[in-house]
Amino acid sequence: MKLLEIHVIQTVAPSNLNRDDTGSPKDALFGGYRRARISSQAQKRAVRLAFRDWPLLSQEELAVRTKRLLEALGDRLQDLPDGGGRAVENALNALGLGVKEGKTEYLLFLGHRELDRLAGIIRENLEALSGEVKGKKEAKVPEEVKKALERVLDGGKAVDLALFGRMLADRPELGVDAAAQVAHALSTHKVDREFDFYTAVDDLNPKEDTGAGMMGDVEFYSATLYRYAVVNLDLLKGNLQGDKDLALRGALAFLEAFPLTLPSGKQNSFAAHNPPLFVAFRAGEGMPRNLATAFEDPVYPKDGKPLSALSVERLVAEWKKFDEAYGPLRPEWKGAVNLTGVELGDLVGLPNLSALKAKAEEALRALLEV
């Protein structure tokens, strides 16, 4: 398998980023003791949210999660009566897409170029998808016609897409297999959470009335995150219908804004934007290797050093490890941006993110073939 992957090692301070269904920070056991967690949906979420926001790919390349596609349609059909509303509804539903009350039964995940072509196909054949409205079961349209948007459902060539896949539940053949897999992130040491008992204060209460306004309180906890992602760069370039360069830009977007997201749960509260002190890759040919392993004992705080200096110093000696007893990748391409001031032994130290960009690039031309 030819691969990117990205190990990172990041201390937030008290925050509460990611939250449950009760309102409290995700946790997980690991290695027997209580630590802090990240869900792999939630970083994931991030990234995309970077990739639209930062000018890393552009708005052709990308892809939108939505139930709201009648909605997305309709904004490219505006010069039709009633933005076309029967055919698309009976377009989507002749994809076995069904719509209830002006949405789609669950979250669909399509590229806007898809999205383009969609319209395209339903304004050439707008007489043909005008008919009644039956739903999935009993749409009635053109088998020409069907066929025709199927082949519109081929991924877009939209990167994030590609990366995190798509699950069609009423359709699996039009599903797209994720390029890319992320680990929850989880604390390299064992945490306990703790709680913010606040009040505020009613700023018309009259002088005598010194009561609080309301009163509550938030659960928190602060932690150094492993982190860890790897892309399948075959897998990529084959959901990118074979487009090398957009793979390329793609993997690279990906390396930029992996590090530099996480979710921004309760941020108003906490403000813990705390970049990475830490930003690896490894890229080359061979099997995947989450490093998690490292901190399966918890690391805790000892002669004086910060624990993301010491979790490094393990992540470090976990790589050494496994080298020796597995092998590296080969080819194999490697570097880190270190801020701990830990020895990193054979693993390349680097500046800046944008130097380990420029030394992953070097690596994914090769193993891309670009």
Contents of the next structure:
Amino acid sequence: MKLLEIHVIQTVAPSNLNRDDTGSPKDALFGGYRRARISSQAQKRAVRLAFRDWPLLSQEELAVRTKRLLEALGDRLQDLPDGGGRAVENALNALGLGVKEGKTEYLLFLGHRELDRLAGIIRENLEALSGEVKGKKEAKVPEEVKKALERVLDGGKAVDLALFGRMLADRPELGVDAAAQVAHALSTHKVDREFDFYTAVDDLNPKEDTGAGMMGDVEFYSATLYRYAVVNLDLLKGNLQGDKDLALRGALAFLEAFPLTLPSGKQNSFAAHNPPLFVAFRAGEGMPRNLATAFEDPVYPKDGKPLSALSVERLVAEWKKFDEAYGPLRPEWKGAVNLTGVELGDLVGLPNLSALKAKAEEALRALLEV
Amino acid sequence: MPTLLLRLQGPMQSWGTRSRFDHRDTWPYPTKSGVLGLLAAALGRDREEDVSDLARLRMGVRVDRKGVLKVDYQTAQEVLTADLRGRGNVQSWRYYLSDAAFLVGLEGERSLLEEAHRALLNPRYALYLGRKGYAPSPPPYLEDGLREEGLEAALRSYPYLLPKEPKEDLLLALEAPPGEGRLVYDQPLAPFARRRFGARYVREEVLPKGEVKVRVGEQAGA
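Could the form predicted together with its partner chain be given as well, to go with the form predicted on its own?
Below is the whole assembly, all chains and molecules, this chain first.
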């Protein structure tokens, strides 16, 4: 497969970014030791929000989750006498998206573009779609119009949908296989449970009463995390209906958002806004490879070096070892932004994230044939 | 018949056999449906496509490190309720094996195994260990993974996956004729999109640690 891989080493200060049902930060065992963990799904949500909020992509390149299709389509057909009223309803019924009290039955995850094109087809076939609704029977819609409507529901070239997928139990044919795979982030070292025991003082305590108003504890840890993600570029392009330019912009948006976002659990109490100390990409054709095994033997601080630098050393060594064992990608592009000062060997060092993006763009253009 | 060996190793993996709704279980070692799904992904087969040729392969597992059973607690916000009347927050408990390593063997027709072996080196879709976020590390591909021996011999003779000596005897789980051993509901009966699985018999044996070949200080397959 043609792929874009991202490897990140990131040290976060004491925090509790991703919790389980008891409020403890999530963990996993690896190499026989307990590690800090940030789940895949939590990282992906942070990326989705960045697409929308920074914003990295325009609204029409993203999807919307809604039941209010009637309104959304009505907005697009405002100039028509009754806002397309009956035609819109007939069109949705023809698609099997039953309309009840102005809303569709399901919450639908639709690309903004899908909505635009639906509106377009309704406008073009206004007459054919204006049949009377008799009792419980649906109005008759010509077969070719029905087919044209069906063809619209193809993901609408929404980048978030193409990267992270969708599943509709009732209409599996509308499902989209996610093009991005995001591993659970793990600490490169072992972590122990740490508790912050706290007391809250009652401000209006009388002098003779010295007890606390309440007591409790919060669990947390600090961690040097290894984070990994890979995008299947063929699948991304396929999900975006062969739109190479959009696939390029989508992959670049992911490359920018993934290293710079983290879930936000308990950040008001910890403010662990620590950007990555190492970001590398690798693009080309061949076998994806997660480098977590570099840390199977947990990293211990030594020689006065920080965990982050030692982790990058390990990662670079594992990268080289895998290159020797399985060969590089063919063709291959790679590069890294490295703030730890560790020697990178033949991994191309780059001064900043924009240089990394530029280098990755060169690779993506070749791989996506833009 | 020849055997194709794969390494299923990573920080997290999960091999469900009877997951429904919010509680997602894992079997203690890889399931046939899961392993064939991984091969189908490597080969670029769509979920709607026929996998009966893969389903005919005979599978066995050697448990090199059994891992620890843990749970990933997940929440999803603003999910529409079944009666469509409101939105709620959904919780889900996803069981997984932390830190496990398995050697998996598939015995069958040579040409199919050769094709699968090549596909593992340049897979069509990204591979994962039971759930999309569970990336393998190191990769499932073993350079010397295509063996002339049958399933049981190949699993017994291949070196230990970890670069040290096994601490305890290893479990071997081999596909067995009907009526022999324990039942596992993981035999694909139709394309994966249909989600139809039947029963399969699995015989469990112990491979004494003294009989396991070891390559100390060296990553197997690399």
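Just so we're on the same page, rigid core means the largest C-alpha set that superposes within 1.5 Å between forms. Positions refer to the first chain, counted from 1. Remember, it's a predicted structure, so these values are computed and weren't measured experimentally.
*Asks:* Superposing on the rigid core, is the Cα displacement of Glu124 between these two forms 2 Å or more?
*Replies:* Yes; that C-alpha moves by at least 2 Å between these two forms.
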